[in-house]
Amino acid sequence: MRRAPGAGRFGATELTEEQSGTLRRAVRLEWTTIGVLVLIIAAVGLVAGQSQAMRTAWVEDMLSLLPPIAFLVAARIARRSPTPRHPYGYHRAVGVGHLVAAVALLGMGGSLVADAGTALLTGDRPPIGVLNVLGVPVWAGWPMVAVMVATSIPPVILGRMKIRLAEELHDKVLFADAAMNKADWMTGLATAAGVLGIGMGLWWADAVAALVVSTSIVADGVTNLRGSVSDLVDSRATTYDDAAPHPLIREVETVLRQQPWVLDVGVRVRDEGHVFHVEGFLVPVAGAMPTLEQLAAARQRCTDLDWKIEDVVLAPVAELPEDQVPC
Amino acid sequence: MLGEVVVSMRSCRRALAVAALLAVLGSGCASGFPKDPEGTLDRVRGGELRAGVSESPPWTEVADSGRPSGVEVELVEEFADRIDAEVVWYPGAESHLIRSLEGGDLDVVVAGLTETSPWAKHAALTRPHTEIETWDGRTEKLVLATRLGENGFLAELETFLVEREEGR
């Protein structure tokens, strides 16, 4: 069954009305997001002349385009049906993306941190003259800072906007994206401060406001890529910001332990991108097989507590597998 | 109550950071903002402009007397006259002047240089003060070189410049 683009599912996972209205407008708003940053690549690009820290918080306007271009892909590419080929699904597109995305970051950030380092090792000295506007001679330095702390604005409302709906839609490329533009405003003004540093013929200022935006770069990918390899290697199943293991956990091993047939349980859920896999593993009372119903009805009850869980596989065991449930 | 104390405390410091902005903008402004890190424009303000001249008629001429001419030459003897300073010339090749100009022996080299000039990592190319058609085709803009990093300077040049293109 095929439906229309944007009617919301992940996979095989329906997804609930508010979940939809969610996903269409994180969708929305990275597309919002994608065309603010083209105009903001404008902005800084036209002003950006030799200054370094310039030329850095430009390289990272560019670079904050990778998060939102991957998220877009995913979100489509994750929409697809479990197939013989992928009896998963595609969720796990949100991982690479994520990724993908983590890696440019800590590339990028650690060659501007090594250009930082030799422009002020070897004291780079930036020129910074003057602009004919309108007739009128200006400093190049203040329309320079005048579009640093314009533009610092727009991503850390944007990134407001968006955590939220990351929480919602358990999307961990969101979130980093959303992280990285709430953080934004502090390139800003770090490159704004240097630019007014060479104002005040500190020369030194320029390439310490550029070395403390490329190591925000650098810090941004390690996080990213600590957390996507992380999920990639299914380990347990955490809450969109990493912060703890995902309750859900807990609550699937709660509701499967109320089953009157079960004795004991034991859960393991990895974290596909969006949605969870729940393997559980259960004893029964006195090494009776339950029956078929009962089943059933166990794999209801952990399907109906969140719609992240969909994708759920319950075994009867005489006892506890240590390697496959360690505790 | 103590939420109003802690709001007005806020208000109170972000107050005083953009105060504390503007007194160091205001006293960048009475100086002279941008400033120069050696002090350049300071120095030949009422002084000396040491200025470096390699020929390329018809923008730079060295007669053999080593009394320089031509239209570069004679803007920055209209620039100096406006910062009230005495230009003393020194004739040379024009990759010796630039290695001079970044150990700060010079304040300035005229020589017929181009916006697409290699020496841009040596030295600070200005706005452009003429645009010439080349032989081959190509527009060139004529710039001059100062020294690195001394933005005080290069931006009383250039606003000099900018005057200039306005017909002032």
Second form
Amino acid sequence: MRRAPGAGRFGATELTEEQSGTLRRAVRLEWTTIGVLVLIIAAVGLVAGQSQAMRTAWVEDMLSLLPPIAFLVAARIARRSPTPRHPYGYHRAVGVGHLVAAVALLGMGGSLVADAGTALLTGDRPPIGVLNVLGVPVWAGWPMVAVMVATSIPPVILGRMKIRLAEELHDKVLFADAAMNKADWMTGLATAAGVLGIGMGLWWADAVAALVVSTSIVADGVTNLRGSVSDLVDSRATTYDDAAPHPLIREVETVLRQQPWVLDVGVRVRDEGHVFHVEGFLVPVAGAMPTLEQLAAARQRCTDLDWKIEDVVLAPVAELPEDQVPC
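Right, the form predicted in complex with its partner chain is done; let's see the coordinates for the form predicted on its own.
Single chain only below; no partners, no other molecules.
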């Protein structure tokens, strides 16, 4: 399919102006995320004190920088055209970025589970003192709660914006970053609740809040790590959130079955990053051998389905190779 010229590209795939605009918004959003995170890290660091949950939130904010950085690097590398050394292009940069973001999520969650669990088992009672503000004594927990509630708002907005862009671009790094934003705002609110619990005399509230949040972060990390590794080892292509097999697999198979000279079809599709590589095995009807023109027309119909279908390889075969297209 001839595509309208656009300013952006993923390897050999030239994006339309609308898709290029989506990519530019995603890049701006990630730079905005980095700027917001730097401010949040500074604010939380100023008021963290001895609170376990506050220290947990601060470490999480530091690690939250990794996914947006991974996205920016991967998006830049994935634009490169294929070369003799990299004939499939550089789309795998997205998979590597997804892996980095997933490891950041899992590492952060695991570390926080260990810290919170240790504090809970040892009965650590974090001291929250009193500040002198213009001669007036103020419980130090109030600024902590105020900062954590205020810093929970930007991740909610940024995360929701990223999910929509991740679907449009089929970008799993961006989706993992949205998951990290979810972990950020959950951490913020749980931390505020933990600090308030300490103020009410519940010494364990701080550690329990950190433990609940960190467990959720570990779950997100495991999900994203499983998805990133699965893509890198060429498993079946899935949707941007790894929730289901990608519907384009079935659509490609349907298109090929509609060819009048085709008796049976086997398709395998792997996710290269933003785009898919398709291999179709076609069993012709008895006595029919497809011409080069028929193969080219079938290939064109497949690539016309969606911009994500970049490479299509069709092979006429006597019977479907079960070892390459297992049922």
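In this text, rigid core is short for the largest set of C-alphas that superpose within 1.5 Å between two forms. Positions refer to the first chain, counted from 1. Owing to the predicted nature of the structure, the values given are computational and were not obtained by experimental measurement.
In the core-superposed comparison between the two forms, Ile153 has its Cα shifted by less than 2 Å.
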